[in-house]
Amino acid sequence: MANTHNKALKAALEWYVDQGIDEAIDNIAIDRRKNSNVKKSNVNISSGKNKEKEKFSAHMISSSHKASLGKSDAWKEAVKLASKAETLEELRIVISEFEGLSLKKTATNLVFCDGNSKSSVMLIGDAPGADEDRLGKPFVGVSGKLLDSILKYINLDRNEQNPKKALYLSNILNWRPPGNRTPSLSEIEVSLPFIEKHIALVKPKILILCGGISAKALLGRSEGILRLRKSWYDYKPQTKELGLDVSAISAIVTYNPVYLLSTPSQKKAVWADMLSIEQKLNDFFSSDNIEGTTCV
């Protein structure tokens, strides 16, 4: 009898980590319909500019709607929403209020940005693992180190100032899939909209589309990262009903660092993605040398 009650706990964990889940949240059990619960993600606003952010938010907060929302109602909510964002910080508060995933049930803080907003290069990895989550920045831990010590190969670091050689990073997702598991065709429609208000304000000249999911999301193509790879896009907003008003901008697919981590034979086809970044650059650079602001 014991066996067989074993068996079947095995197979019930074995299904969970088929579908993605494979670690447990917390070692005690969180009710997050008690909303004293759940923890909050830290926006991190400067105190000059309280004021005039709260209120902005408290229109948000009554202008959204507060029950779980269909794909198709979270989607024109989420639209609307990223419409009315004119600044990034406005962008920020708007994701963290949307209430039409509900990944934001289950994930510990909202993953927006790092680097520098004014840099010359955006990167959009697909969506936030364990260590993004519950730092609240993207492409940190050991994959995002190793992403930065290949960018700095290339003369790119989130830390740099300078727009030449700064980067500036986000997700299509800001919120973290249960268990890292592969985000859903509905998740990524209704995150689009805010990458692509995202996007528009951040203005890049180059777009680096980290990962098959952001690349097939952004591109609206089909094809896999294999055969995306190699190419320079243009990039132009696939949400027309956000009526950006955006020039096209230079986008090429590379690998995820988490991918080199396990599969560390693609390093050299990085490499061959970076030179070509680095020579994008080169044809973009001018004489003008504008320093921007960290993302916090």
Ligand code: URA
Given for the second form:
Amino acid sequence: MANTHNKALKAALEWYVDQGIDEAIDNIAIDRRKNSNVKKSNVNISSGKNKEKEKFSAHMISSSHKASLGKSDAWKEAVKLASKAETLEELRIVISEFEGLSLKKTATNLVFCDGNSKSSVMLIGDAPGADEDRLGKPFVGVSGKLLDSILKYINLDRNEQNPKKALYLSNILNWRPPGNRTPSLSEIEVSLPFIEKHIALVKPKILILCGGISAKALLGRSEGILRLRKSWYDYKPQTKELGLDVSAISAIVTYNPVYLLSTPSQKKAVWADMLSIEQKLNDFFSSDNIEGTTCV
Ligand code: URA
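Please give the other form, namely the form predicted together with the named molecule, since only the form predicted alone has been shown so far.
Below, the chain from earlier opens the complete complex, with every other chain and molecule after it.
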């Protein structure tokens, strides 16, 4: 019995390697053969010659079913925890205790926020990198320095106490993806309830969506950053299950400073985005008065 089981496991592993699947990068296995163009001859499980491989095919179908339930469970848990959090400190705690993202296992620190939580401007990046993972704060590496220097031109500073000049920062993902790989769709999906609750607790007037992942996730759009830039959007949370009452948040999309480091020619475009933000802030402050505290 145990021998048959070991043979089946060995066949499963060989099948993975045959298909080039030699690294786990996600929480959930995706059955890419469903609705895909992968030819049966490539999949090589229906020849009938190899009983072990046929057994494995059945195993794959049942495990992919379990996987989709797993994904849904992680997302439901994220919604439940995010709903419970009534303050930023509570949100930080529930995220740190959430076990639905395997990124937590490979990361060193939770990256939750930096800056002044009473700021009118909240900037949301994509995901922490190595420096952020080490220090537990968003945008603290070379790209963070570049970001700080750009924002200084429009009088926004994460260390500023005056909320009119202050900035609050976070990311879509609170944990660094190993090797700075692009986060998977399921990682973004599971992280969305947390960042949407984060925004609802901070209640900024302006959201700067800094990078393609941030822009697509928070605007619920499929277009790339090139198409999403140069417009103002009315931000609305997509996770209806959170029951958030969020009103009057204007969102703008700009390039991530990590991209600017490799493509400095786009600094001109970012400068145009900054001028647009400055104008929006001037319009807003001409009629408002607010106070602030530092990041939890
Ligand atoms: N650092 C962050 O914290 N977020 C990014 O998106 C890029 C760098």
